[in-house]
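Okay, so here's just one chain, in structure tokens, the form predicted alone.
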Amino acid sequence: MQEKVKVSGGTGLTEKEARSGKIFYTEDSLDCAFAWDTGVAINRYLAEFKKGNIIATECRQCNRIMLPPRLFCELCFVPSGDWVYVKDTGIVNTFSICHVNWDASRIKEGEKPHLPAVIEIDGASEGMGIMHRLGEVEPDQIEIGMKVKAVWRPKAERTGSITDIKYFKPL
């Protein structure tokens, strides 16, 4: 006798029954349309954004300047102060020499590989900043602690999201 695979919420099959032929299955495909609600601290970062600024919050009882902005501070739960404007410079905090493209396939031989990072934003509280990619960089260059900057696209490309900056380069 076959043991049955035991499936969470479902009916196990054993491989016999699988392939007999007789399990009745159907094939879909939604055509689904999804929306996200950035919330208020999100909303007015992205708006940030599109003007070419990097703005955080502060926590007036811990003084941090927390990054991405939140409305409260996730260490002592005190609603967030002030809106503080950072700079767009910062350090590589850690970073990836990545052989892979972002929908998981190989890049093709003689691409160069992406070159994601968290960068710790200037201005903003050690530890606190975004993960983005690096650009006119050699992966053998990138060091954890090197200076960089944004490199914004043109004011008329901008749309309000992280990738209104295209990439930080070295200082």
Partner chain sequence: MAILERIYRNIDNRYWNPGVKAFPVKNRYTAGVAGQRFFEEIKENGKIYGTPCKNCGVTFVPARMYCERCFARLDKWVDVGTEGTVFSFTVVHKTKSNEPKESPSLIAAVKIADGLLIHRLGKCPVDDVWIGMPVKAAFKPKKERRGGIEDIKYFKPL
Given for the second form:
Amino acid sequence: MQEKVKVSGGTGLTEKEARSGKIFYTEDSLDCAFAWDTGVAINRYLAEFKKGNIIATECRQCNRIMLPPRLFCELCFVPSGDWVYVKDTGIVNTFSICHVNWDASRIKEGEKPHLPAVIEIDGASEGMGIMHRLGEVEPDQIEIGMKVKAVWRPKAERTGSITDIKYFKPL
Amino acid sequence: MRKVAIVGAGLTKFVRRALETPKELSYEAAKTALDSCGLRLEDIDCVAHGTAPDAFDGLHQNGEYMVDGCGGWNKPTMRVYVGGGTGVHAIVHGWHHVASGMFDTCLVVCEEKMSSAMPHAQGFFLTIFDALTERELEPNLLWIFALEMNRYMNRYGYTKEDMALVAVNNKKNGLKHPSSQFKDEVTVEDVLNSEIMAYPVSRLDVSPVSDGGAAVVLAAESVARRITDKPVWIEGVGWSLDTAYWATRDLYYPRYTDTAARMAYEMAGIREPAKQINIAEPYDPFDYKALHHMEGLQLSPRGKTVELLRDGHFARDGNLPMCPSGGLLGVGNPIAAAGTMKVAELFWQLRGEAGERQVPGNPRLGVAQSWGDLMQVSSVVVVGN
Amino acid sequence: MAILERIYRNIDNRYWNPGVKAFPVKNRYTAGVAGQRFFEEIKENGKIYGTPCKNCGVTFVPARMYCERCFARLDKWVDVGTEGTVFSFTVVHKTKSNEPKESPSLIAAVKIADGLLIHRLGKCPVDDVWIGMPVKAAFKPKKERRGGIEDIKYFKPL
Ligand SMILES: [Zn+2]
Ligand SMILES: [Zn+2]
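Right, the form predicted alone is done; let's see the coordinates for the form predicted in complex with its partner chain.
Every chain and every other molecule in the complex is listed next, the one we just looked at coming first.
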């Protein structure tokens, strides 16, 4: 069989070679930060966290209870209708047991793994999940379909952030 | 719309860390593709190029930076970006240029230099999460794949061992690819015993961070027949983006792939893809993802994919070879370039030029797909000879 | 517009500072195939090299691996000397974070062969610079050179 695949370039360097001083490179990092406006819908979502509530919006056309709340329904493309409080309980739609941090560094020996999950919140439409963390649970005890409940920070510590919920724990 | 053919293709080696700059990688791939069909840059009417997140290369407006390496100097040039979906989408994008009648030839070039990102490319993905509702949880990109993989496996009762079979299949295929960065075969045990990163994802379930470039040359029918007697036709294209509220759609099924594939099949006049398609190159940055996409591509019934895999249906000599190139798992994953590499593979396979990797039985129809953004986009290209 | 009315009564979160304030990642840029040799010549020999394309009649500085116009691979390297002319210049009064600088400085595009090198001008009072002015590269002492554009301290008037 004839091989006519054409390949050229892609000169591999090992990390050792790269750092040998013989390979020239520069390094740079952006010394800057970002600040985001919360936007219209998420503003209320975050503000309600401070009070220990989870709030959604309802689409007046398809009647989906949408979480996170949004100014418009992306399916019907109409402005959202009313705000609706939903529960702070839900069901684990899926989860992971993660041994690396956000920057890909490994968690330290003996440190608990991260337990991210998608949680379908009770009171929102079916499948309306949010991403959060699980806690007060052994990793090998987590199951898809498990009922969980939000564990809130003490009121004084809440800042109007998704982390005002520390994590969700099994009910 | 005019018929559009692929007439040439070129790749660089895919490596963990390349000496070349992003433009030099682009040049190597583009020049090789031109040489493969005997064209000069002056024969090219326009350029469609792609590169995934600028942050990897550390160059804002990376597309503009790359332009001279892509042969775009003083030519109509346009970059397309749909994250990991860029590699196949760039072909769709180039197809538009030629099919519309505006240009007779188009050079499509994709490049990725992930090694620029330090300490690891994953860290740069923090900024793809919603700043207000997700990022404070300090998510790692692996989370969303792990969450999706777990959901998918749970839904159909697939096991980690089932998923590992994909890594084994693709990595074995990849050993015969001249661009591949791997030398050793892996076994199911190797995959299962590799370091756990984010359950259910272990290290060998994942394709490696890579640097590389890939390019193809597109031409309108009248021109294509003058360039080669073996043009490979783009029979159908499709693409689709699902909502960015990724946690609010059930992750077990890639609806975006379904939509994109149906669009491409309709255009290609394919009614029974699972019977008609001879080769599939689904996007496989993770092993489970290849199967997930095979279902979305309508090439395997939902929930029966592992059965087919275990029966050898997707092996190189099976009924529907999956990732004969080796895919991202077997060749490497320089994001945008990896998608274009898949289309290049179909080009060689359909011409009978894939050497040791050649799929037997004179394959006539192939489909390539790539996937990306916040796990929400699919781009699909159907090619035939 | 029920939602809007309600929202404006809840403006206590309008501006958000991220949890991860700095973003401690960096990029490493290799000089590349051509850049590697270009900087090697600067570092080891204090020479500036260009790559001519014979099809296009252009000599690229800094040296490149390929001609962007005709896509020829450029294998021939030529010493283009260390002198050039000021093609254009700017007087910089602000730092990159937009603070006033202690004293203004000169940045020039220096034309060497058919290429431009962006660099500082030194030993040149701000009022004395002119477009077309001949300049010469002032290199750092050899042992301080690392293989980068900073191996040239600045360009100075001839
Ligand atoms: Zn709606
Ligand atoms: Zn030239």
